[in-house]
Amino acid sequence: MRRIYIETYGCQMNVSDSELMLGVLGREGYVRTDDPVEADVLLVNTCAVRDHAEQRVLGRMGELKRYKRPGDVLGVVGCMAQRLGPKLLERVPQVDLVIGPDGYRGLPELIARAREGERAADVAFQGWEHYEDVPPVRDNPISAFVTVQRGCDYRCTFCVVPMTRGPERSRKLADVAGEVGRLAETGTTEVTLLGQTVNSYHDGEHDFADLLRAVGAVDGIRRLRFTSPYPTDFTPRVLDAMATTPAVCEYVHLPVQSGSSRTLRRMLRRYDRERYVDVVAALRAAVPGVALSTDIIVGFPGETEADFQETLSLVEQVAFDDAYTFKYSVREGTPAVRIKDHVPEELKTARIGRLIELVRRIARRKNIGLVGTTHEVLVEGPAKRGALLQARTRTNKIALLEGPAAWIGTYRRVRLTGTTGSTFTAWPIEELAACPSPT
């Protein structure tokens, strides 16, 4: 029995890709192991969005090589593999293969060649590749990621994704609905649709509004989420589909990157501050009670104190439920490399500290206001600490509650009894597992 060990870094798309790789290798007789000591093949599925993520992977490769025995294979896959290509083979002599996101179908052959001593890289883009015939091997029977779109046609000056994921292409609606239907038959009740700019989805006949309605109508699907959307792709049709499809959850991750229109122009984002605020208003009108999170980059080249103050004021104006904040990281090959007016590292560090403090203060204020309210939660599994269970509301709030393991995978109504500022404690009121999907 051959064993495969995969470590996954980065976004939900990478998690989904690891599930695909397990599906590809499972057909060849490989069995997954969570212990690198047992593995015949060790793969690191990588992120290339920030330099820190790449440095972390390089450090991890140095650790994993200790587990490599004669005949074993050590590989780098995913976005970092795509970006660096054969250079990785030169940089890390212990690495046997390098494969980009469109090359996973060739894993068995490249592994076989690596066993014979051949080190190889496959980073060719395949515009047709959606892995439709590969059943992913998923860990979570309750909630599933479903990739509906690969690649990106937007050319934000800071972003390496078009270089690592290739041009945008969407799966056929019928194929997506079929996959979700098969998931529902096995007991999955929540799905998250994945794409780099997921709401720009279009398969040539159907747009994202059609996709939301089709997936939301699948029998057994109670919750429908998606990530990551692009702000200006929330068309009236998409907003209407969100408002009228009961399974669509009241939560949107809406990346803004900066609150300064000047900086947004330099980033080549397709909106300014005013347009973004209009999208927020449209979402809140279409989906009452919607929770919003965002991505923000601090220290983009040329960012002044006035630009940063505009970001702070936008965070206060929108009152995000959460924000993922990052210091700008130079990415080789992106247009932003040519912008020379870089913000000093110590200033970026100071600014991100101020931003995080504001985000947490607003989130805490909003969450304190939710204490005492009741919500439907999906019990996801044991909490990371203690003997509690972890559950999630439709608005993506994490709640911890006491209960038996038999509750995992069920829906319950709970009252939120307290908050740390980010997560909640909750008290169960009633079981909802037997209830039909919301109408």
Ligand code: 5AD
Second form
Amino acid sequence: MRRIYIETYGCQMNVSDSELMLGVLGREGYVRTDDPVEADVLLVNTCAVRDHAEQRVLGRMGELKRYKRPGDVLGVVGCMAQRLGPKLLERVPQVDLVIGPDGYRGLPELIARAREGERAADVAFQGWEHYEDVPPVRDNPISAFVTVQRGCDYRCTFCVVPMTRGPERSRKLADVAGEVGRLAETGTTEVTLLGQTVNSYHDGEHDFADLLRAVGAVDGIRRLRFTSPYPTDFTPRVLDAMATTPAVCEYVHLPVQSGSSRTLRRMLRRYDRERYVDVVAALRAAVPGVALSTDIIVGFPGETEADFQETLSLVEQVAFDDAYTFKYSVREGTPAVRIKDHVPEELKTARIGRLIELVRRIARRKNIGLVGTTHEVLVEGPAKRGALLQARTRTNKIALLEGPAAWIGTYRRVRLTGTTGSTFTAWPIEELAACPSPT
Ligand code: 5AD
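Could you present the same protein in the form predicted together with the named molecule, rather than the form predicted alone shown above?
So here's everything in the complex, that chain up top.
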């Protein structure tokens, strides 16, 4: 029996891609192992969105090569593999294969060739590739990521993704609905639809509104999430589908990147501050109680103190439930490389510190306001520390509660009893019927 070990960095789509790779290799008789020592094939599925992510992988490669016995194969796959291609083979002599996000079908062949001593890179884009015939190997029986769109046609000037994931394409609605139907039959009750700009989904016939309705109608699916949407792709049709599809959760991750219209223009985002605020208002009107999180970049080239102040004031104005904050990282080949006027590292560090402080203060204020309220939660598993269970509200808040392991995978009504400012403790009130009747 051959064993495959795979380590995944970066976004949820990478998690989903790793499940596809396990599917491709599963058909060849490979089984998964969590122990690199016993693996015959070691893969690292990488991210290229910031330099930091790439440095981490390079460091990790230095460690993983120690597990490589004669005959074993070490591969780098994913976005960093796509970005660097054959250069990675030169840079890390122990690496046998390099495959970008559209080449996973070729894994068995490149592994076989590596065993013959050949080192190869495949970084061709396949504009049709959806791995439709590959059954993903998932390890969470309750909640599943389902990729519905690959690639990206937007051209945000900071972003490397169009270069690493190629042109945008959507899966056929019937294929997505079929996959979700099979998941539901085996007990999955929550799905998260994935795409780089997921709400621009269009399969030639159906848009994202149709997709939400189709997936939301699958018997057994109680929670429907999606990530990441693009702000201006919330058409009235999509908003209406969200409002009228009971499974759609009251949580949206809505990357804003900056609160300054001047910076947004230079990022080639397709909205200004006012338009973004309008989208937030439309979401809040369509989905009462919707929780919002965002992504923010500080220190984009040319960002002034006044621009940064605009970001702070937007965070204040929207009052996000959470925000993922990043220091701008130069990505070779992206348009922003040509913008002079780089913000010094110390200034980026100072700005991100101020931003995080504000984000936390607002989240804490909102979360304290939720203590005492009741929520439906899905019990996901044991808490990371201690003997409690970890559960999640429809609004994506994490709540810890006491209960037996048998509750894992069930839906319960709880009262939030306390908060650390970001997560909650909760008291179980009642079990909710397994059949989906979302409230
Ligand atoms: N530098 C810093 N952050 C970036 N992101 C994307 N590209 C860069 C970059 N060059 C952030 C954006 C995006 C998130 C996934 O990563 O905020 O939404």
